[in-house]
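Only one chain is given next, in structure tokens, and it is the form predicted alone.
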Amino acid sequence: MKEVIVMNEEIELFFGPQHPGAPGNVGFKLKLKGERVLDVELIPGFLHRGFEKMMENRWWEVNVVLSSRYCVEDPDNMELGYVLAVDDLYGVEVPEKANHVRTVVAEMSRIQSHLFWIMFMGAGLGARYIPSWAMAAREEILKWYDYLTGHRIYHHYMVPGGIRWNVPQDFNERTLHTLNTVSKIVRDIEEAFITNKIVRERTEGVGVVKGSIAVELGVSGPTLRAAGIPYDIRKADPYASYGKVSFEVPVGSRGDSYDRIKIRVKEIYESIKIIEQLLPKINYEDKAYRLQLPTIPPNGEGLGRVEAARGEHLVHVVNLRSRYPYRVRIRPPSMPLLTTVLKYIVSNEEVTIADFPVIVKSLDPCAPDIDR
């Protein structure tokens, strides 16, 4: 008869950053008793690059190149946050055409970010067919970016005062073709993944964060909306062209990992709806797409606040009449997800070591944005 070993003592386990269940270049110190996770501590610093300090030593317009590199999955919303802050510093309103195109580019970034997340979530749940479908759809958007900007991953298309160059004459047709291709694949993903029995069993009632608790933990974005709070900066404080389109804010009820899956899929459809409404508004004969701004901005401060794919991305800039920023401060959305939220979940649920990667993936943190 085999001896049964019962683990009653508490042990510490280092999880990540190479572990396939980790969300990127971060680690966690887990306190375990048997298979249950009792506590979690974030260990950052594996990808520290000092972007904020680097931006203080580069010209305002050159910093666009750095502004998108906080999060490779959603570069254009990062970029938009920075250029909005600089626009605010200059005290200018960019041309309407630039606002429309900026919004289209930002929503494309949201779609491809959510698709990237679906790849990770599918792989983490053992649904190996899902990553292939999600990456096939994302590839169509990367090809669209290459067509518009000349780059696939980081685009540097938005600049203070507008957009870097005018859109091509076939922009409308090319964009609609890409969206049609993507939406067909997303419908397949929704049918095969969202309704999958194993996916539901692994995620329903797991990693619950609901209502006002999510607000107290500093959560924003899809995780907040999955918790039942219908807050979206695009609605609450419209920027770019969001005030000129109609779209819904998907909201969950249970605040669990499954709700977070459903919310992001629904948001892809809403992003497509936003883009389809904006395309007819773009005047292709209008040559005004960028303001020529003075080399040195006025003395003062500027603030850019956007609803990025993971939540509120805030950029604060300060200038002392210089060619270079005096200070650039970024408040990214991922830090609460990897700290207060995870601690709350493991303190209030019986989270096993098998559940932990699923919960982390469902939150969709972007590890690099905490090591900026």
Given for the second form:
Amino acid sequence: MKEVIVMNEEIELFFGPQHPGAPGNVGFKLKLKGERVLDVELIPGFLHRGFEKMMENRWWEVNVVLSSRYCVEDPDNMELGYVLAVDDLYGVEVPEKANHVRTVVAEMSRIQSHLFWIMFMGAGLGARYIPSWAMAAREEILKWYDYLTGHRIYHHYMVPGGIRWNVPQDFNERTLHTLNTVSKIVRDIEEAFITNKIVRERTEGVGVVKGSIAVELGVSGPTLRAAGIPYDIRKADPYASYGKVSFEVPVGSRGDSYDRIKIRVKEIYESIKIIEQLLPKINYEDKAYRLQLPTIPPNGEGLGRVEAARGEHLVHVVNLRSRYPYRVRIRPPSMPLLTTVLKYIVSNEEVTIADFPVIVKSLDPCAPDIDR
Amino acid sequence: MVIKTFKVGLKYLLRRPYTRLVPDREGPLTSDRTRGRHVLDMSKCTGCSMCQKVCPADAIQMVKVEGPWPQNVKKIFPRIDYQRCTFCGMCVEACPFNALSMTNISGWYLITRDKKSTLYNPEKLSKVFETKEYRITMVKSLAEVQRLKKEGESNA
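Next up, can you give the form predicted together with its partner chain of this protein, since the form predicted alone came first?
Everything in the complex follows now, all chains and molecules, and the chain you saw is the first one.
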């Protein structure tokens, strides 16, 4: 007769940052009883580089180079947030062409980020075929970025007052070609991954965050929309060219992990729709794409907020008549996801150690965004 | 439900691999706008140090180079440390005399085993075309680079 050892006492387990189930470079301290997770504590700081302080020692236009680096997966929305704040400080209206191209670039960034997340989610659920397809689609977008901006990951394409370089003549065809390739792969992923029975069984009813509680916890972005609240800054407070296009905001009903998966895939289609509407509006003969701004902005404050792939990204800049910012404050979208939301989920439902990576990845936090 | 997954999976199984053989078959992925190694036109540089001031990674230092430089009284030129450079292109944009420009030499072309060789002196920066593989395209002042390229070819 075999002896079975049942552990009845609580143990502490360190999870990440070197764990395949961890969402990037953050660690967790889990309190376990048997298989059940009782409590979770976030261990951030592995990627802390002090961006807010670094920005105070660099010129206004140079800070764009730093601003794309708080989130590797979604760099252009971060750049756009900073650039909008500085534009607000200068009090200028950027040319229409620049606004259109900014929107196209930001939406491409969202698609790229969601594809990267599909890779994560597939790997977290053990569906090994999904990551390679999603990465192939993302690679097409990275090639497109190289063609337009000159780099694959950190583009630095936006500058205060417009965009850095003019768009090439074959921009329209090239972008449509890229979108075509991407949407084909996304359709395949939807068919194979979203409708898959195993995926549904592992994610339905896991990690539920309901509407009113999500608002209290300070969540924004797809997690909030999965909870049934149609809040999207692109609709609520349109910036760049979002006021000139029509698109839908996908909303979930149950607020579980499966809803979050569905919503992100739907958002990819909506982003493709936005880009397709904007492409004919770009005037290739128009030479005004960048304003020449004075090196020292006027005194005061500027505010820029964008709907990044993970939620509301807010940048607040203060100037005291200098070439250097007096203060740059960033409100990241990922911070509440791993602190308040994760704690709420763990305390509110029975989370096992096998569910934990699924919940964390379905929230889609960005580790460098938390540390900055 | 699961059969659908197999169906789509089979489609991808029969396709050719997406990855490329680098560096055996192909070079690094570049486009016309790829930002890579810098080129310095020493006959234009006035030693104003704008590139050094604007560099967010602190990769540029101004060093002295002896020689007949009528436009450069202090005789200082940028030296770029490629261990620090992030290829953001800010120095190229800030240069008021179009002396600095960028090529699309990137990727493993710049990889080296010798740590000291990542420091590019002004003389090394002004010599552009070491191999014929490089396609020279520019972010700023394309005509200048083409002129330099012709000079380089005629010298070699």
